[in-house]
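Encoded as structure tokens, the following chain is the form predicted on its own, with no partner shown.
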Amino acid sequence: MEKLTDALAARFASPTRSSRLTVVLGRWLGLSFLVCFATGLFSHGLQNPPSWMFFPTSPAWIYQLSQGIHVTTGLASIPLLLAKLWSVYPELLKWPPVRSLLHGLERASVALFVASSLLQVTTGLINTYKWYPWPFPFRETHYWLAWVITGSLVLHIAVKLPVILANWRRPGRGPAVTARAGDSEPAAAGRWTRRAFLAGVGTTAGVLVLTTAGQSFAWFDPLNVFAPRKMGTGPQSVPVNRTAEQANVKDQAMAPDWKLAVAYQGSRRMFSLAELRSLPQYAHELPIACVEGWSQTAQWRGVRIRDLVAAVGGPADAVLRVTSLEPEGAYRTMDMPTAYVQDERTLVALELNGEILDLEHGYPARIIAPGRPGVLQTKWLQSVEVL
């Protein structure tokens, strides 16, 4: 056996593996990790908050930032993962598998990581289409994965801190590097050197971010190429994600009766589409942001929340329940907290971009808050109460 996967590793060798490049490239991965997990914290956060959670309403383009350099960052990550694991892999064909207890819990940290590493990217481009061929929750999934992801790193970093500092800076300007067997200097005639790999892996990763980016930021919008939104398409000019016929509320959105209730302990009132439009009428320029990467600022007009609780004797610091037409689905309820009440800028919207609200933007009346994701952005409003 060990002489069969001796000569299966030599079969994979290359002049361009080396312990070096499998450490700049463990940085950027462990770099653009860092990032999508701290980002994607705070996108859960919002979503199921902790006590001690804060609610940013300012910039109106926190959650558009952070969700966008989320997904951004994350399909980055493909390649710098896949480029990765080609620059360790003949290390997995070394027998026997487990030479100690060492090398046994760093063979378990690199095994833990690698699965659940491209379980996790490939789930989360696939989200991105909206796209579920699995039988799991994929945010819970998702969430509890970057929990394993970063703490089967930690302990990889741990069980290789030796390797990774003596490989850390280039050769010349720090400790000797530490040789890998079948490491190889310098790379043969027709072959890639370590430079113009890393150079390679760079440029894809780049052209990758380049070309979808535009979906999350504006400035990309011409470039974007491969992402599964555009900016400036869908109904008023602003993509849709559910629409009405999926939500299965047409009947009673369109219903001539409709009416929005307001309630706060015994008060309640019944707000018509016109009595809407009779009070006072705020304008606010805020995004649209959604979990799957894409977003897009526009204009919203309508009455704001604050002016609605008020109007049934609501507290200034109220907490709302937030309940759509929807007869269904994980997001028909909708809490929301203070710091977004209290926000001038949160309205029940009744326009959108100088029109009345599209029926797949939500009319007759839908939320519109600052810094949240898309998904609690109500639509097709039914009641507000005051928790």
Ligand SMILES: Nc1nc2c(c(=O)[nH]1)N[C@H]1C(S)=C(S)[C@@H](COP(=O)(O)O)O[C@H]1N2
Second form
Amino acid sequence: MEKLTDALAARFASPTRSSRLTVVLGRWLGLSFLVCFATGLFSHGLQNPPSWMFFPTSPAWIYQLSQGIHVTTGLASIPLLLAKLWSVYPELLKWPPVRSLLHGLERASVALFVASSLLQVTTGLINTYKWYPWPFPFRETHYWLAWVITGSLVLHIAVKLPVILANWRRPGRGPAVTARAGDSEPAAAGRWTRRAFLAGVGTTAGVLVLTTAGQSFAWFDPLNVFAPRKMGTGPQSVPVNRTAEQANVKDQAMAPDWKLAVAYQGSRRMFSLAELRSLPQYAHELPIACVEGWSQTAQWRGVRIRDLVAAVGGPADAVLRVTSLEPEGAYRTMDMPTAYVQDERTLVALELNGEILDLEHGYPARIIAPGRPGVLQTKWLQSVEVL
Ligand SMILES: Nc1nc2c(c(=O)[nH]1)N[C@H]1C(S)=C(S)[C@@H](COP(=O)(O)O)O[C@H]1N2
Ligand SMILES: [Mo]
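What does the same protein look like in the form predicted in complex with the ligand, given that the last one was the form predicted on its own?
Below is the entire complex, every chain and molecule, led by the chain shown above.
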């Protein structure tokens, strides 16, 4: 068996494969995973706030930036991960599969890392297409997988530290700690094919980023050919995530006697659309930044949320619960921390890009706040309560 697997390993050996290549790819992948992890934690925190969470409202595009980077680094990780797997897979054929306790642990951590990373990047990619072909809740699973990946990665890096350090000590270049087929390649040829391979992987990741980042960042819009969303599409030039029909709100939202309830302790005021329009109106350029990766900045106009809170005698540091007309669904209610209530740019928007809000964008009234994930920009408002 050992002979056979050694022969197989030799069969797959290529001057391109070497610990140097694996280390370089590992560095790129590690960096991209780290950035993706940090931005993912930020996004998760905003949606599931821990008690110590800080809620930045400025710049207003902070979440657009963070989520754009999250989706972009996630996409870039796909070719990096595949290339890294290609660079090491002959190692998987080595016999015996477990040589010692440490070796066994190392392999288990690698298996866990590979499986969870592949699952993470593919489900993440599918998610940007708003497709949920699985029975588990996406966000929670995505979140816990991220911790599994990070934990197994830390373990993996700890075990591989000698190889990584040996690679860093180059070009003084002592003998590689765990020599592999490509490592002993003395000729320049090995180095060149390795460089060409790295250039190919880097180009693939770069092109993938450039042709999809336009869904999050307007600068890259002209190059956006592969992303599932395009800027400027949809009613009033803004994409729609969930339609009024899907949310089953059409009749209630179009009802002529619609009123917004604003409540504080015992007192409650009902505002008709005409009354809301007669209050001071403010306009702001703010982005909708969807957790699924797309963003779009638009001009919103309407009533400041803090003016509505003041109108019912609510405190300046109010925390709100906002409820949609939507009869059911995860986005029916939304809690708004005081940082957003106090920010003067947080609006109950009645207009979008100079027109009365389209039904698909939340007519008669919706929330728009700076720096928040799209899922919290509640459409088709029913009530605002001071908690
Ligand atoms: N009531 C309600 N509000 C909602 C949603 C929803 O499903 N129901 N979707 C949210 C999501 S996920 C996003 S990204 C934004 C998108 O706003 P838009 O459809 O006007 O572009 O609305 C948010 N507001
Ligand atoms: Mo969204």
